[in-house]
Amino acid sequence: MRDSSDWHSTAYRTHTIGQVVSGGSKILGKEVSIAGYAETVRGRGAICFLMLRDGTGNIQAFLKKDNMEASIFDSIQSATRESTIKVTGTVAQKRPPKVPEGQQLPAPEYEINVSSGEILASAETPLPLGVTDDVNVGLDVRLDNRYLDLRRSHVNAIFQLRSKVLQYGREHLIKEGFMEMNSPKIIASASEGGTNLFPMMYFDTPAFLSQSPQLYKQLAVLGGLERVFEIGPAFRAEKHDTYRHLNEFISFDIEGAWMDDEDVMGVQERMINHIWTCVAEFDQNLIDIINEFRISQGDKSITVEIPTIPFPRISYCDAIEIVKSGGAEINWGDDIESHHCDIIASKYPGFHFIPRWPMAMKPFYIHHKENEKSSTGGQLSRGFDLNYGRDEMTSGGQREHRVEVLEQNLINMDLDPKDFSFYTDGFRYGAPPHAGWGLGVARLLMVLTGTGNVREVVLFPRDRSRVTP
């Protein structure tokens, strides 16, 4: 029976490669079994040098034909790159390199002197894309072969970092009193209005894939679950084909009772600050791996600069004036598009909120106060966006809790209140003022990793042209 106190120990290995590499003198001379992918196989005749890689690192294994079964030695010596191999042997210190007199020796490195081994699965040749080769490969080829792309160290680091971002975000929301929930993804009506829905048949009933957990978060809050969050998928049938749009995405979503828009903006900026702080403290090794690749490609390295809170608040009205002063044509009531955001970003390059959008530009469930109007007389909402530079990260706001106003908002947007009775009925029996937001996980990762395309930070992206793998 294996030792359950070390979860790294499995049927195929006693240690990860990372454990061996970092074990130092404590593991020297100890017999271990490791398993990984064959990066290189060098040597002919009676000796062989095998470089193995797993998800924790890489190490050299030294094979000598006299020290093991000849057939096993021959099979490993002729193994193709990326074949999976298990070896057993003792940990030895590699011979240190010669250094000029007076210079300090580098830290010791370790290898495995192999006594037995096994090819677990042979890799076919040629590989569709190189794993360790410094060769540029198109994104489509990489996504078609994501299972190989993930073996590239910087890509693997990106998705390890993504897992950390989800962990740190979840930890922070729980710390602030939010409880995790799950909303249905098969729904009968549009969550946010509009036509960007994927239709489907639910047995004999027409249905849609959910655009957002929005309405269900609110119903949970109305039921007395005062602070809720969800990390889950949403679907938008938008025909965008840009570096920052996908048709399926994962987001952090929260909703909180007795809160207004400013309250939940505070939750968001504190969560982002917490994520960045944790990454800077615990995950610099992943950033270093990503930077090593970026530098090899001639790109700038990235640094984890913890954003100062509170983030700037630039009201919609002020944003319009900034855009105008930057020389662009825009009027109150127009959407703030990417080229407008470039002008704003020249003054506010980091995270910044844009609150108080016109009510006519926001979904029916966004709250407004009748006495909050622009200088032109337009009705302002309690809706906000969060941007990082030119890119929108978040949409959120205080929600409308007055059922009569909700129904009138639906009518104003050419929607039939009867189609939303499952939602509006929950507001007929006393509803607390509440607020929330949705924050795209992939867009956070784009900022952290410096990647220029959202597909780089989504494991198996879904866009207009991709439904496999």
Ligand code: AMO
The other form holds:
Amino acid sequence: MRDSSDWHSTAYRTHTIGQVVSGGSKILGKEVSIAGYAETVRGRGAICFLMLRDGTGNIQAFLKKDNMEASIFDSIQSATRESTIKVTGTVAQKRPPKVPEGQQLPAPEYEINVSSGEILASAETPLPLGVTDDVNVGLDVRLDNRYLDLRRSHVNAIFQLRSKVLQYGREHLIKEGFMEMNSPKIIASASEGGTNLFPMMYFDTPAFLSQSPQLYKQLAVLGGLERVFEIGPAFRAEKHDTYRHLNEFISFDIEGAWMDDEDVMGVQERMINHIWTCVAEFDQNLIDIINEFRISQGDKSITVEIPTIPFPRISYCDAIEIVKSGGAEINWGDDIESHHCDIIASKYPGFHFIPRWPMAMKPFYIHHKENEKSSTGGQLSRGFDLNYGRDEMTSGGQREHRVEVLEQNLINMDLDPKDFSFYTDGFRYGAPPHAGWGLGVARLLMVLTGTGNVREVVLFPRDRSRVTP
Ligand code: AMO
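Alright, leaving the form predicted on its own aside, put up the form predicted together with the named molecule.
And the full complex, kicking off with our chain again.
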């Protein structure tokens, strides 16, 4: 049965349901095997209609007791919803619906006239949440049963879109000369501050889970891999319990030699523009599925508006003035918090960069030019954020490549250069000026899909109260 020259064909099916639905005219009358989840099982006596769904679509299978082994018919007829079933039969065209005279017939639909089948695994009842029927359950129940939640079409569409976003991002960076790398996730010292590390024992040595690939992507660039990117997990032992924080998240990072902050902001906006352009061109079907659900819930539908580039750049100093003129209290040197971002976003509603933060607010690895000061004399850095609405999507910047300044930065931030010698030593033998950024994948997807919580776009989120499934 398996046709090894066609990847659709496996041990359990000759065709996907999508192939039969869209290509039925080419295989009309042919015998096929399909497999999927039982959405509904209807019919009485010697006739049964089984609606089967796989990852590519759904189709009706028609079973007649006279046409098959009675015990198989009986087992399928009594199958519970979401049980997995394989059926074999011929492809038939469904009887076209009656339409008023003069009106065009809809495109032909196909079904399977079943001759044999098999229950692959029975589903227990009741289901903890509705898959095809719209039963309102809370996010916690959904996450506890993510494997079922994922079978709902709009949830499935979100994760297909997530995969596409990563694919388009990758494609774009490779086109711009970046190569993919992987950094260790077990590390010896903090890159993003020492308070939010998850400690662990690495045999007899204390170690931590990595907060970001920061120091390693820089070492790769120092070693001559001029343009690198990584899509990988980052772990933060933050006690936040918000819609945008997780304790494990996927960070999409780049680092490039001979580049400054403005260069990598350019990479970022071109990449986001490319992702949105591709989604608009190739993935409207997924957006439609998400919108169908949103509309059923009374939510506004989403449209993929391709952001124009360049994104606005609002320097930190200007951002502070905008926040002040919006009536909020803030001083130079303060963090720009969500309610401040709302004021900025009312003026700049799409993606916008906030470059040139005060050096004292940025990590030790960020570069500063000694002559770049605020009007009150505060030292500015080459660090930036990318924001959308009230949320930070990305942090990045040009990096400090002068080893003596780097060591002084560590001291200024009460860190011991000795703890970072594995990193600072990489700068002793000639270091190219370089820059990069780290983008929170879930936050970007929250924008694209219009969801209000990163947990909606992360398969198995890890937060303070959740470590399973
Ligand atoms: P930063 O710590 O700002 O910078 O992280 C980069 C981006 O990662 C996302 N992010 C998070 N997402 C979900 N939950 C969290 N707890 C969380 N923390 C951060 C955000 C954020 O903008 N090394 C630098 C990057 C660089 O300079 O290259 C860094 O990690 O979207």
